[in-house]
Amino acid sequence: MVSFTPTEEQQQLLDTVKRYAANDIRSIAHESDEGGGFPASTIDKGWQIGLVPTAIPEEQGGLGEMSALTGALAAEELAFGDLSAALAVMAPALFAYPISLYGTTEQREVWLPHFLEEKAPKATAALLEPGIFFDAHDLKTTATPEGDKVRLNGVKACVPLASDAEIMLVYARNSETGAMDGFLVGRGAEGLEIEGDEKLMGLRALSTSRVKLNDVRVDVPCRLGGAEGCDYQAVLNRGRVALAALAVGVARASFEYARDYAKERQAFGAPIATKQAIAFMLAEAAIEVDAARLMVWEAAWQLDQGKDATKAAYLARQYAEKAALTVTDSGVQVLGGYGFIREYPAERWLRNARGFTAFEGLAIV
């Protein structure tokens, strides 16, 4: 029998994340969006909840075990607070999780201890590339073997927290075999250029940068997983489940705000929630949120069971990103003219939801 009841450990973690999202993130989300960033202390507090340390298995020196479902539950709650803050808190996992799952013994011993400390390490990953024809299975960034070195060339876009990152995991296509690999690239690598913060329609409180690799040479052992490489498709699957969970969080935030507003807003002597057009719109939004969430849980469960979750992860992301756009657009409509005013959060949720189709590689569970 399938059970949707979180375990005691999951519930304790979720309760902590919910409090953090409500008290620390959501209360300053508007000011952070307008000002271009959350206070460092707020993001540090999110790290201290321990999402990454508890996902690193005990045999690797961590505090728990890798669980995509737990990660998805937490991602939804974080995005309910604010998407930019959620991605900032989750950014170190973009580096840590692939190392934990596919890194060599040496890579794990060198890097994972940094993710068990009180302060988050400055680490991220670069997957997304600029251009309307981006295909995660046909990366334009190339990795060319040259003896005991690998030469990287290409451009990455929307790399979260890249401006401060000391180490990043760069995904590239092997120019000889066509295989997709990850490479550990340090900040001081010759030929690595990290441009200033990108100006995006959404995620205005998250620092993202374009990263250029011009003949960046790294040692062969810097390849994720060493000679065996990594399961690139599994990395994509985990990223897509994460994005789907984040989309559910954004959609839920918009729906609940619109629902509560409709119950309180009076028109012609009655709450507008009693008007058929509004009531139907809210009902459809509620259905979309719950449907998307169930698809996320199914895909995350498949990952945790060691199944091939490629189809489930893809469908979950496709459905969730469309649901988020539909629900947040409805939220703006329910608020009427107020929905178009930046003082109200509805327009921020819509701007953020619009970007999910282009957020490949920005999160992982």
Contents of the next structure:
Amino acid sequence: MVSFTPTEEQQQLLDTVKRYAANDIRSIAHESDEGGGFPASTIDKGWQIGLVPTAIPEEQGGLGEMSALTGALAAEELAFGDLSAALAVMAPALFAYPISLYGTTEQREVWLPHFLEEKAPKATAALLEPGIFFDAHDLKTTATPEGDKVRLNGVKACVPLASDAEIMLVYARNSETGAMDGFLVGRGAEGLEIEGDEKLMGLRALSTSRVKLNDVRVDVPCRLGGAEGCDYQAVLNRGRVALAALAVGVARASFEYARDYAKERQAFGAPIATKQAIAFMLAEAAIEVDAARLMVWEAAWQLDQGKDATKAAYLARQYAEKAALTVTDSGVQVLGGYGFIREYPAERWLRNARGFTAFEGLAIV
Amino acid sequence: MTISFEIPEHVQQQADMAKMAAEFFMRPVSRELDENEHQRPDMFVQNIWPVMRDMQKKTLDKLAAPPTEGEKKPERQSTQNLRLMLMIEMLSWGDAGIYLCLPGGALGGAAIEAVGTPEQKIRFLQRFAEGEIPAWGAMAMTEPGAGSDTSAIQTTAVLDKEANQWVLNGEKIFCTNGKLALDESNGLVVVWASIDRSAGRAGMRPFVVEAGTPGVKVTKTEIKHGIRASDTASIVLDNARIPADNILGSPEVQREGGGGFKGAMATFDATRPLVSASALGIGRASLEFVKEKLAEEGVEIPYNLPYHKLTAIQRDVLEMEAQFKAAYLLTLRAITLLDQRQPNNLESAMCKAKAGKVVTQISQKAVELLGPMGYSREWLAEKWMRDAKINDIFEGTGQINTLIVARRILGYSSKELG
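Right, the form predicted alone is done; let's see the coordinates for the form predicted in complex with its partner chain.
Okay, now the whole complex, with that chain kicking things off.
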């Protein structure tokens, strides 16, 4: 039966995430973007909502079940607060979810208990690569089998929270078979170099790094999913749904702010929202936000149904990243000159929204 | 409750049957009926009439004999509108012009269903529920001087208390199925007229005008850009007399709060998603056809490549697909709210604005992508483009629907945001 109402459980979780996004994130988003990122205590508080522990299935020792829908609902709310904070809160999932979904029994037993702790494990994943022709299906980073070892070579870009990470999942192309795989790489691995913080147009409150792998050797059992490997397409699909959900959150933040501003701001003796030129921009933004959200939900629902969500996830991301750009651009436009001033949040949302076409692999549900 | 996109199996089966009907009775005559404007799609009408008739009969039977407490089934989400949506989408996939010739009450019937009394429903809708000869309903709102601005309607209805009749005078245009309803069947037209010109919109009321009413005449059928199989009629009402109880809603004018007008306008919340559904059918046809023809030329659409590895044509098709899906899901939401008996004024305006726009764009892009063959009348792509455009115009233009969305999200009345 078709329905667009979250479960009671999801709604309760959402209410918590909403409160956190509004009270803890939104209130300090500007200063965090201007310098230094969010305080660790803020991100810790986000972790303590329990999004990751409740996504780890009970049979794996977790507290709930993996649900892309729940993840997408939460991602939108977090990004409504701030995209950098959302990515920071969700970063450990980049490591935990693929382990939960595709890890060997041993990988699960070793790693998942860490994700049930009060504090977030310092874990992340590295997928994106520098260079203008990035293709997730044709990674430049290579994994070359050498007896009981695998040798990793390449450069990864925009790896969230890499500078503090103790462990990361590095995706690479098997140089013999051409297949994509994940590998568990520890901080101390020889040949692993994590550069300082990247300087980006947006995400200024999130620490991201280039990660260089120079003949990094890992043991064969460090391959995600062991001999079976992982369903790499499904990992990408989950990532695309996550990005699309985050894009909806950013777009909605911008739309709602512009809507409220337009009702306050007076020009020619009336609120500017009473002019069709402004009102129509806002109406179209509202339609785009809703349309993008529905596409996210459908793709997430397909994932949860165990269907092949490749097409839905791809289209959802494509739609949401465009919608986010259009909507946040309107958000700046409605504010006029103030839209261009950094003290107002509209320009930050535009900078953050522009990145979604490039953010492959930065989030997962 | 949980978020779900699961179409129940029995609903999907009906949609599949509609698609078969579209393949058998519509597609084969699609071009012929487009080239011979106003030719009636008899084969389609004869075959679909029993289905439509029985559907109408079921709703009337329920009305005449509501289930007793013991018979009542457990409260469960209706699929009535969902079924309609998918059926209309599939029939419009077949041919949107022929779909509009679907026998039954159509928009006129919808208005009666929405605001009629039980007595009126049985009296007026019975004709759509019985007999071997099909009947049509229609709605007449637009006038030469009143399109989107319905408050400018000039047609008047004056109560002749002695005869206990309303006397209608005026001219209606752009009435879909007006001729089928009045001249070619024992149908009816719901005519909007003012019972008090000084009251503006608050004085507007819908009246049921039955076929055969003296003083009602179809004066013209339009020659159109698309949906040529469907008649678009001009109707003159010259001292047309109808029974006093043919008015839908209250005959009292309430100057505050819009009175009966506002209630009757709610009909649009139910019909706009169905117009979107028809638009989606054309969009689906265009998109499927383009992909089929591209595949014949060895061009497949990938769903996992980065932007830089896509050709221009692949990008275009992916954009068409994403836009189509967005419009589809917005429509599905508006429809689901209807089935859940929840308000959907905002959502139905959203889906109509979106579907009207993107299906127009999709069908235009399809013609472009197919090159000279897209432009050729040998294939149907050019016809679909012409058929699509009306969806951004009737049942509220894209602009009117955007205006409704704007008012809703801003919390403005029509006075505050004109």
